[in-house]
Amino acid sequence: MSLHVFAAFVTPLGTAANNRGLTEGNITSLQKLVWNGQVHTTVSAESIRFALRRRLNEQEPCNRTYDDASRANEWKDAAFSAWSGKSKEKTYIDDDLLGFMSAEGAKQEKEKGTAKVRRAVLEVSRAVSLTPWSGDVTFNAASPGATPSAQKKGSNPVPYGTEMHATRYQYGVALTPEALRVPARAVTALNQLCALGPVAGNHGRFLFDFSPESVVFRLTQEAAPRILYAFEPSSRAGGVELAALLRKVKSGDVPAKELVLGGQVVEELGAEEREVLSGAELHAGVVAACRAACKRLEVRKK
């Protein structure tokens, strides 16, 4: 049966806030959706894999890759060669965890179009917010010529407004490592999702760092995830808690030997949790609870 990964993450706490604009009378809006009731905010799984396709561009060649000096995606292989079948190139590591899609309609009547499509191997569901989203806003006024295209007439202050959180987010991702051409680069995912830093927030010049502050793998060959989104506030200020988790463990729906926890949330931990969890391995710290998942990867491999 296969092996499947799953994975849960919480950033540290951190201040988000959009990309903001001088247009007067305008609010720079943070993207929301009603969660549990209320109004949170959101970062999307696109931003979070764009931030990853960096990282793992620093690990091996990746085939798309952006550059900051034209701001434009540039591609070594935009066919997608490697994938045809009779193809011995060598893949990209991007397109083997997080797919690609190449469509062309039809050049004439009655013609059909073609599509190179892979699904990804890697899929990483939308950040949450932990916390809902109270409309903290601030008002703020730019100084006339403070950019070449701000205020070009006149010399009175521009006003403009953000929309601002601070907050931590959850998201989760699943992964097949033996769907991968190249397997062994589903340790390379998570070493490099355990790493990753900064994932949209706000203004180029500001950090939202999206380096998770607690972890929760689960190595199963389960298809279900069963622990995406596990992270809840606790009643500690800024901390946080796995009750949904706990509690499906103690009622058998997740096996506690199929889990690696770590980070704070390990740290928090009372005596009657850690006896639900007997069975897993429990990590001070992400780094050690990911190179203890990948371990899990490398010896089911031999």
Second form
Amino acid sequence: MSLHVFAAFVTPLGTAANNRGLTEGNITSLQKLVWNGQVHTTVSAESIRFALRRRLNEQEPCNRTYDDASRANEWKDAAFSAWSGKSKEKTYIDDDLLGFMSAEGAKQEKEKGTAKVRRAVLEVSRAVSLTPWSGDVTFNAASPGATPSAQKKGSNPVPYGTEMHATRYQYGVALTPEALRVPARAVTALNQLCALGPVAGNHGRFLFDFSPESVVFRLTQEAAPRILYAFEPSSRAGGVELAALLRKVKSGDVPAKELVLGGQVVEELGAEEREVLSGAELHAGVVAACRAACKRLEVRKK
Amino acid sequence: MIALELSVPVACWRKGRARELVETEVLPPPATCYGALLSLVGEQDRERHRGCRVTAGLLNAPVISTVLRTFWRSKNLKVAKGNDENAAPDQQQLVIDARLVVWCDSREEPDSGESLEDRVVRAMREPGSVTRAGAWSLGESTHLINDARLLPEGRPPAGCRAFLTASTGALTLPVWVDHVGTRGTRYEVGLLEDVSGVPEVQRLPRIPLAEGAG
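What's the form predicted together with the partner chain like, now that we've got the form predicted on its own?
What follows is the entire complex, opening with the chain shown before.
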């Protein structure tokens, strides 16, 4: 019997721009995909994992850290030796939660290579904007000399454009605490995800606050989360709702007692929706919901 | 024969030989579906249910979007992982909002205890009886399955396009992947066929037995 923790997060409203910028001519573009038949912007799971790793490192040492000055990854144990069967070394929290892979090719013909692999116990899905991208672009000019690489000659300002998206992002995670070397790290991970802060991808200028405004936790033995990308724009401008999730609860696909909800979305629930969710834990804040989910994990441990 | 109806919000069923442009197959290959079923039942030995038949069918026509992402690779072993030439941006195709049926038939599994088919049914009906870990994905590990429903008689809920074997088919998909080198990778040739009922068992690609077995 395994208990899985699934969570769906939605961020506050913000303005995304220049995320993991791919320059097309003089435009820094946002990543995009087609979602529900319309173009939406997206932020990779790797960006979110990067931001989470940075926060985890503030709680306890991580194997991999990013040096902003040299713009390079630094490893304490690049060979992941703490994970070998005989090792008595302490494992790092980021390896435990986010997994690793270290592959080496065969040294000789016909021999097989080796790979040290630990699959992530905490999986993060790609973030997708809640609303379609309407095509907002700004055109700007950098100060003379500000971008030497683009300043081919002369001292004229360098023009550039930036795609922007004023929206919220939603994404999900999946975690099986018992699969961790140190199960208590599940609580650390959930706490940090609920206060994630800036997700910047590979670009220092981008800042979008991914600290969730609302969250849905589901603690279940089922393998399928059924709550991924559960948030939808509501009729109230800028608001969010959980219409599809409520339908699943009503139809019995998702037992309400397995749910813990927190944040703005709870404030916006009507009386009928609260009735459908009777049995679920409803909290006004994300932090309180996170605390309640973590408490369920601790109760189960006892 | 049983089937699962699945929804997968974002996925990439990477073509084995795709390089700079990480192209996706139109639907998950049998090897990928087999891996997802093993994950569902908490089986870590991928040899355990070789011999069963597995395939997928698409219930919708998902959009394929392309994004840019950083891929890690090992170009220079003297440089730390993820630095310099050991990381580079590549385009990746993503399949958005796929709705699928995954069939499984265990009749030709060598007799070795509870079959994969029976274990899948148990995992869906009594998830508490299964010990498994990690997210349940179809393809890359972050490409999570969201909804799942058991179709005990293997009948799809609506017409779909399924990958079925055909000696003159135009689609070749892996049924077994050798992750260390490619020598052991095995393929089945088939085509995407419109299916409205339970497909013929013999046309489901078979996960091959180990060399020398059976």
